[in-house]
Structures are given as C-alpha cells and as structure tokens.
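Just one chain is shown here, as structure tokens, and it is the form predicted alone.
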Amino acid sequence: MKSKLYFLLFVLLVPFILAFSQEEKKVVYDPPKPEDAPDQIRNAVMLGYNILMNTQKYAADYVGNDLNCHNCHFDGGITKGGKNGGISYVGVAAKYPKYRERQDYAVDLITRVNNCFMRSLKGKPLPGDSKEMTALLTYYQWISKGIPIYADIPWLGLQKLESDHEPVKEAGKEIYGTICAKCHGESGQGSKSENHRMSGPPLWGNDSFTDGAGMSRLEVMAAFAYNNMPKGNPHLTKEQALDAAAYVTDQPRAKFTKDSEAW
C-alpha cells in the first residue's frame, strides 16, 4: 500500500520537479561590464570593445568602407536587442561552432567576425592570431560569461518582421526622405556629428555595406528599422519599414563574390 502512494506521489511530483529543473536551466541576461574584467584580460576586453564602438580607428586596416561594428550592435552589443537595441552580441560565444547557410557547414567564431568584415565592412579578414581578432574573442567571451554552451538565448538575433504587406518601393523613396534622410543623407552618403563620429552611417554606395552582408536583404533590414530606427526613438510602422528597406536595399552597392571569401 505503501509503495502505490510513494509512486503516486512521485506522478503528482514529477510536472513540479520538471517545472523546477526548466527554470534553474532559464538563461538570464546579466552581462558583466568591459572594465571589470580580470587584470589578466581586461586590456583585450578593452580593446575588443574599442574595435566594435569604433572600427574606423582601432582596426581601420580591415575596414573598406565607412561604417563601424556599432551601427547594427548598439553600444558594443551588450544589449538585449528588441527595441532600440540593435543585435547583440551577449552569449555569441555559447553559440559557436554554429551551422551556417552560407558555408553549408559549422563554421566557428572567427568565420563570423571575418565574414562581417569582409560583407558588412567591405574589408579584409583579420589573421586568427592578430590582436584585433584575440581581442574580439575575448571580449565576446567576456560578456558572455555565465551563459551555458548552447543554451536558448532568446535575445539573440533579429526577430522576423511578420506582415501581410507587400513592399512598395516608391512609398519607400518618400519615407526615406522624409525619415531617415535627416541622419542617412538625401543620397545614402550618412553624415557626421560635430566630433567627426558618424552619427548616421551610409545606407548604399561604395562607403556602405556589400551586397553580400545580411543587412542588404530587404527581410533584415526590415526588421532592424521597425525595431531601431529612428535610432532612439523607434517608431517606424511595419509597413512604413518594409516600404523603407524596399528602397534602401535596390540601391547601389558594392558587389561581394565568392572569390572575396578565398582567404
């Protein structure tokens, strides 16, 4: 008799002590600042945050074009993303080797960095042992610290624009200009704050992005402007994004082929 209500009491346990488990297993975003890291790492912490907050200055020999890894990771990418958080980077260093599309295999962390370089950046992968590529990687290991190998980190990554709406690129032209023209410029070109930092970075033309970055299909860019744009103060319906990314993306750009990805 006894052995029949342990066991059922082990049935009536058992969606509790499952409920527990999933909760001590929840990601949570808690990333550690830059400057607390460790003496022993806090300079190439330092200096893989500098690399992202200012990519034209601290790693200006891999840069082709005038934009900087801030532009789509807000704030060195320790953020949550969502709104006005552009894509983060908290927990990237639980999530690789990944499998990726476009290699049609896993590819590690240093893969990503440089095909972002070479897509986004319109430069050169940074060599495995250089100090900008250590730096990156111990930065991204840095604020990601605490977060379980191949955990489900729900912040990561954007979000997929759902909508029934069907891009129309005119409508996109005006709301450019009538939108993002003010930090983007009337031709794509970006404009610069009064300390010489880009304050609006290039949208096409040959200082922007390759048609080759994520950032160039209409889908992303889509999503990353009803999430973030204006920068600050997001507002941009989902229509209003989709007809804007319509626009923004069949302007000319750079052109990016497999012989870039020979090195």
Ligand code: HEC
Given for the second form:
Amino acid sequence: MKSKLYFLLFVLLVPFILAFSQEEKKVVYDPPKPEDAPDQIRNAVMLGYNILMNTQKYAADYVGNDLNCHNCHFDGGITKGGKNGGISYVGVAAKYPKYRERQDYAVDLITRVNNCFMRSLKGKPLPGDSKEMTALLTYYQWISKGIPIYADIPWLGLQKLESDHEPVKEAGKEIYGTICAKCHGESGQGSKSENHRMSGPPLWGNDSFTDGAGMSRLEVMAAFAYNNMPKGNPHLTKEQALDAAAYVTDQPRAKFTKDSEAW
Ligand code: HEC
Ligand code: HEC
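For the form predicted in complex with the ligand instead of the form predicted alone, what are the coordinates?
Up next: the whole complex, starting with the chain shown before.
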C-alpha cells in the first residue's frame, strides 16, 4: 500500500524533475565585471579590457588601420549579442579550442584573436607569450567564468539573416547615403564628430578592415547591420540590411596578406 503511494508520488513528480533537469542544461548569462576580478589577475584582466576598448593605444604596434576591437565587439564583448550587442565574447574561453573535423585541425583562442588582429585590424599577430595576449586570454577566461566547457552558448556568433531577398547594390547606395553616411562618412572614411551620436568608424578604404575579414562578407555584414545599425537604434529591414551590405562590401579596401612586410 505504502509503496503504491510512493510510486504515485513519483509519477506525479516526473514532469517537474524533467523540467528541472532541462533548466539546468541551459547556459546562464551572468558574466562578472572586469573590475571584480580577484587581485592576482586583476591587472591582466583590466589590460585585456583596455586593449579591446582602445586597441589603438594599448596594442598600437599591432594595429594597421583606424579600428578598435569594440567597433564590432561592443563594450568589450560583455553583451548578449543579438540586437544592439554586436559580437559577444562571453563564454569564448569555454568554446575554444574549436575542432574542425573537415580539416582535422583545431583553432585555439590565440589563433582566433590573431585572425581578427590581422584581418579586421589590418595588423600583426600578437606573440603568444606577449603581455598583451596574456591579458586578452585572462580577460576572456574571467568573463567566461561559470560557463561549462564546450557548452552550447546561444549568444555567441552573429545570428544569420534568413531572407530570400536578392541584394541590390544600387538600392544599397541610396540607403548608405540616407542612413549610414552621417556617421560613417560620405565615402566610408568614418567620422569623429563632436556629437558622439553621429560618429562611426571607417567602413572601407585603407583605414578599415581588409578583404580577408569576416565583416567583408556580404552575409556577415548584413546580419551585423540588421541587428546593430544605426548604432543604438537598429531599424533596418532585412532587405535594407542586405542591400546596404552589398554596396559597402563592394567598395575598395586593403587586401589581406599574411606577409607582415606588406603591413
Ligand atoms: C548613428 C550613427 C551610425 C549610423 C547611422 C550607422 N552606424 Fe555603423 N557604427 C556606428 C558606430 C558608433 C559603430 C562602432 C560601435 C562601437 O564601437 O561600439 C559602428 C560600427 C559599424 C560596423 C563595424 C565596424 C566597421 O567600421 O566596420 C559596420 C560594418 C557598420 N557600422 C555598418 C553600418 C551600416 C551599413 C550602416 C547603415 C545602414 C550604419 N553602420 C549606420 C555608428 C553608426
Ligand atoms: C570589423 C569587425 C571586427 C573587428 C574590428 C574585430 N572583430 Fe573579432 N570578429 C568579427 C567577426 C565577424 C567574427 C566572427 C563572428 C561569428 O562567428 O559569427 C569575430 C570573432 C572573434 C572572436 C571569436 C568569437 C567566437 O564566438 O568564436 C574573437 C575571440 C575575436 N573576434 C577577437 C577580436 C579581437 C581581439 C579584436 C581586436 C583586435 C577583434 N576581434 C576585432 C569581427 C570583428
């Protein structure tokens, strides 16, 4: 009699137990602040943060254009991605090394960081044992605190833009002129206006990212612009984002070369 009762109780609890274990598998977004890092790593974490927020100053020797990491990875990457968040970094330390089965090769976080230094900032790779690289890795590790290794982290990476629209460059030129140019300049050179709300980094030409950068791909820029542009108030339709990206990615920019002499 008693065991039947226990059985009934168990059956009644099953949905709750299942719901609870599902809940546990979900990754929670709760990154610690850089300034809250413990004493023994705080200097490194803060230097990492400063490099990302002012790459021109804190990693000057490794940058070859006018961009800073935060231009695409907003706010030191401590964001949930999606709308207004740019490209997040929260959890990257748990995502790498990333194994690519087709190439039978793993990309580690040092390589991934240097990819953006060379391709997006038109610069040179940071030596793996440099104080700058150590600072960046320590920062990434700290803001990834609490996220399980190789968890599925939903806010990392740009959300793909699903659309059947064929991008039209001419329409993109119009959109560029009416929407983007007031911050990014008539000829994509960027602007540093007194009024911060009207400033933006360069989108093409020698001072912007190279043709080897992820952002130089139409689908990537369209997804980024759809979610984030104009900065602070993204309101493009999918069609406008695709058209604008078709126009911007068709403009001249520096060629990516691994050869640092060309740099
Ligand atoms: C209100 C000003 C403003 C407008 C309008 C605007 N942007 Fe931006 N954009 C910014 C700012 C500011 C950043 C850098 C954000 C940061 O550093 O936090 C940025 C960053 C970018 C970036 C990544 C960095 C780079 O320079 O490559 C791209 C790409 C971009 N914008 C595309 C566009 C496109 C396309 C449009 C028009 C559809 C547009 N933006 C309209 C202000 C603006
Ligand atoms: C012009 C835009 C741009 C700039 C500037 C930029 N990045 Fe990136 N970064 C990207 C794109 C695009 C991706 C790939 C996003 C994706 O996977 O969907 C990326 C990815 C990354 C990743 C891997 C994120 C992940 O989830 O796997 C790291 C780490 C990174 N960047 C570091 C940097 C550092 C460090 C700098 C400054 C030296 C920098 N980036 C500057 C565009 C940029």
